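We begin with a single chain expressed as structure tokens, specifically the form predicted on its own.
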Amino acid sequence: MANLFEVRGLKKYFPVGTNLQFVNLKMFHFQMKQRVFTKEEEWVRAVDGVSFKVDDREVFGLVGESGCGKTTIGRLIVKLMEPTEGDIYLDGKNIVKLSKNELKDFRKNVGMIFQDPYDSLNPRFTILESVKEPLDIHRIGEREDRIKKVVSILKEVGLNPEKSFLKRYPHELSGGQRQRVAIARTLIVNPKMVIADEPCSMLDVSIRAETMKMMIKLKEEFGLSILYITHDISEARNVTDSMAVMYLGKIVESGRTDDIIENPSHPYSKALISVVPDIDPDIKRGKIELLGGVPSSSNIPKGCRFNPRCPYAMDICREKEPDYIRVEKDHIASCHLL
């Protein structure tokens, strides 16, 4: 399969303000030290030099607890905002640098499925207002052809009768169906590529099922590539075909989903599966306890950045940053371990 996307080095810190510290300045005229503040900017490093490759009509997975650095990925791809260093790549074009007109024809064909779909809907726009407003923008087909489009793609996503919808309001909807009518929202103008920011995290688990299947019968209708982001890597086994297992900014391990399911190498991607019960009931595996907590992106550890957490850490580790070994073919991990 061709390469649809890809990310190159792709950086995004955030400045948090400023440290005062004391330093030592010698005045001249009296020969004497004196201490006076100085200013240090902290930076947090969100993203901090992630590559990948996302093949066309292909689910890849980014991986990881939260804060890890996945949604914020998300949102450099569909140009929320902007990178602090790296190349974003469709169909071999860098999309980091796009004019206004550019930048038009990308949004049509990324489209991103939030987290919140009560949030990502309009609340004064009825369900046909806020599905047909994506036709409306990019002036595609006459009121009469959009409106037939919206009937059709509410169909698609399994809102029945459609009609019964078009003059609803998202509050007059269940959560499921408020994600539904997200998704429609996204596909109707056919993008080639979809960022799904934990499309399943807010839903009841009989109906995150049932949205998982939906997001795989639409890939397969509409020809999609798909970005799908979760903290859940249960969920990531059942959707994605190779995934990236994400840990403070930077990707740990990657490959196919299930040579990581059956056999992971980064301590990191170990542990998230050994919590998981039901993931491979043929594989037993002990629960791998992580120590402490994640540490702040400001103040990213020396050496490995998992060192502080991981129970099998050496004086390497706390030294110096592993280099990306390969496991098997398409499955690499970063780990002094291998």
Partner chain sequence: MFKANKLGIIGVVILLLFLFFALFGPIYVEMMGNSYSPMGGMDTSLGINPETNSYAWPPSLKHPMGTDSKGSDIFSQFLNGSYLAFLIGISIALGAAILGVIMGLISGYWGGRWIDSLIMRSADALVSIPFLPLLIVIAAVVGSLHLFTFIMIMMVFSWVGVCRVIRAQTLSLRTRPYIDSARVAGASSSRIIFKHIAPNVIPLGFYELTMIVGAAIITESGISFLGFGDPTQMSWGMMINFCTAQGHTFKAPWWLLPPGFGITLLSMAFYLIGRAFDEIVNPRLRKME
Given for the second form:
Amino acid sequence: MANLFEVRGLKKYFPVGTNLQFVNLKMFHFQMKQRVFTKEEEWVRAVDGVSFKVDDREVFGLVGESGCGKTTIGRLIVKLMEPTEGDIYLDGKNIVKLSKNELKDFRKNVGMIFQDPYDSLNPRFTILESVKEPLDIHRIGEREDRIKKVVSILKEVGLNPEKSFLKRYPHELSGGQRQRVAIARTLIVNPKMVIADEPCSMLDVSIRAETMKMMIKLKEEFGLSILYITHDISEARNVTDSMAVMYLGKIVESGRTDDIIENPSHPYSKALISVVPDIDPDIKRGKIELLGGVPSSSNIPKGCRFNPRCPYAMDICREKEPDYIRVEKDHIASCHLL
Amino acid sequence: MGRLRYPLRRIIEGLITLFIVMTIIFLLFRVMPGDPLSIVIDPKMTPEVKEMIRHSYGLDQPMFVQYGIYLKNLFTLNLGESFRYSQPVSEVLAARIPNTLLLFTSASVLSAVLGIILGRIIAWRRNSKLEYGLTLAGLFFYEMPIFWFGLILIYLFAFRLNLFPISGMIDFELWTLGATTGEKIIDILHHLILPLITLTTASFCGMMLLMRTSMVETMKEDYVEAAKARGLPDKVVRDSYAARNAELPVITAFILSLSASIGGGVLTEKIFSWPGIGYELYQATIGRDYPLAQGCFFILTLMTILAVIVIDITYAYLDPRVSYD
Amino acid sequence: MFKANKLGIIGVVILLLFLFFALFGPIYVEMMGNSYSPMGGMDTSLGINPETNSYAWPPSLKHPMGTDSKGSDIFSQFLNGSYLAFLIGISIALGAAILGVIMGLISGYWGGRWIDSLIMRSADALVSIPFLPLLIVIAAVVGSLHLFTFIMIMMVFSWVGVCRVIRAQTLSLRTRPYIDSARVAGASSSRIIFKHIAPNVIPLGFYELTMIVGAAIITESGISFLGFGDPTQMSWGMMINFCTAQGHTFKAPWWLLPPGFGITLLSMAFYLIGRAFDEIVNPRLRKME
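To complete the pair, please output the form predicted together with the partner chain; the form predicted on its own was given just before.
Let us now look at the entire complex, which starts with that chain.
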């Protein structure tokens, strides 16, 4: 299957402390180059060397607790931020440096659904205006056609009767409906890839399932790939084909979702999966409780970054970062135990 | 070092601002119609003297040489000679500064204190007759033209009721005939009252209104509700909780209004013939005493900038949320 | 619209009253003849008032606000002054508002970058300049200030307040998800600024705008009072200046008082309206009922 999308060695570091802010922009870049190589502990290493691939029509999950860097990756991919290092490829083309025209084209190809349905639509825009906007921006079709397109996409996302929604405002809609509008707005330009940043975490539990189902259906219909970011591994299990588990800025395990759920190799993945209740009373996973909380990303532990909380930590874990070991076909993890 | 950094930075910024302002003035005078020389030359001077002065100001030389001379003069406080007084401008100014400071600082302090106190009292009793009444009255005195108010005060209290002197800062007779220091002080204070009231009223009303608005916003905050729920006495909640935080935006707004206050000060000094910088500015302008006029402006700008810096720094210390980067 | 805001209604009433005055002026002169013209008209039928030693007479049926020392009708001057006050106040406020909004949007949207620093530093510099003394100094060189010049200069100095308010609000809005969403959809910066941020932000500048009107009217009266204003316009400030210059400060209260009240009441009206509007529109204040 074609490789639609790839990330290689992606890094994003944020400066910490007020000293750097004192310096003006030109010098800042200077200093930054120095500091990345010399005093690394001065930076928040939100994303610390991440690589993965997403195939055509695949739903790829990015799973981890808050602070692991998954949202940052999402924002880097849609170019709301520039990476500190690394490359991002869409359809074989490196999108890190784009000209103005290329950027506009890119925006048609990659869309994003945000976490907060209550704030991702402009409260002063009607639904029609919000969903129509991408068409206006990219000048797709004639004016009348655009309205028709909006109506048809609202139907696709299940907002019935479509015409009645056009003149309404976001505050008149429920959270679930708003998220559908957001999805409609993203899909109306026929993107190749959509980043979904915790799309269900602010929705009522009861409607999460239908939202996820709708997203899968739309994926098939529109033939796109989805990067599904979530902290909830059970969501990932339901919706993704492959996934990557992240911890403190690095991927600790990645592969086909079924493989990982069945056979988690990294202690962190094991812990995450163990706390998910299973409807089958016979399956007993045995909860693995982790000690301590997630450390701050400006103070990443030496060696394997998971070692302070790992129940199996050995001496080598505190010294050296583990390499990625191939556990099975299309399934890798980084742990000294393997 | 962090705590010192901010004031230092503000002072440097202030100096830069002063520099920019005086540059603008320099350009202004060169750009305006009229002989740039008229700024420093007394029409009564002979042609030879005029030439000498023209040369010493470099007016027969390129612009940036003039600029350099201008700046040098400013920094050495060589502000020229006043035509009317035949004294160096700096001397005239030095004599007048204390008078203006006396009036201005007492007015500022008084209006700040009164404004904040009354403001929070009013805001506390929302929708009461007192609130409406005081708000309207306060607004009236705030929007009133200062000079008009001053004239009315003079008419009522000096002219009609003879309670206060009509103008000036001192009673010449009293002073020349030998009065004790105590009597002199009382005399000054006596003369100070009407101008002080004039200058303070508008400012204090402004602060009061601002404080009221600010309090209204602060009072909605949860921590005020919490304090009330804990059973703290009304006055404590009002003063220690709500007002403390409400004061902050008032101080910011005060900075913005400083420029207007100085203007008000000029008008007040003119009306009461209070011998301060503002009064001299007016007289110098009327009398075409350009060096003195420019010098007065320079001092007033300096005062404004200083006041802004002081308030800025005070605010930074008062608001724990501001970081001293 | 919560017209129940009593103070706001008072403001509107006063505003309408003075608007009427402003518009009625020319009609009044039409009605009463040229001797009632605000600039230079004189009632030649009047004799000298022994109490004032001039042609200044207290209010009468013929002259509802009396006459000044030259015999000119004060009511007519008052009406004209109202018209000038509106003209000056609104033009300065509009100009300053437009400048302020644009600066505020740009400054807020690119907050932290060089353009923001530039604009904010300029704003700080402007605030540090004492305005009235500056006008005096300019008048010293130029003579008296033509009205147009005054309006232009004051516009340049008045945009700061609006700019700060707009900037603050823009700064807080630009991190909202729907702005990110627009950006991801491909919206250009100008589109985001003008279509997404501006409509949410401009109403908050309205209060500042009304404050500027008041400040403009008062400043103009101050400059005119000192004698540096436009001599061809009989504004309220000019009236007071005239009265004092002619030595009638204490002799003719009917001459001294109306212009002062005019300035005060009209400025009050704008303030009250601005305040009422702000309470409706400002999300921070709306909570308080």
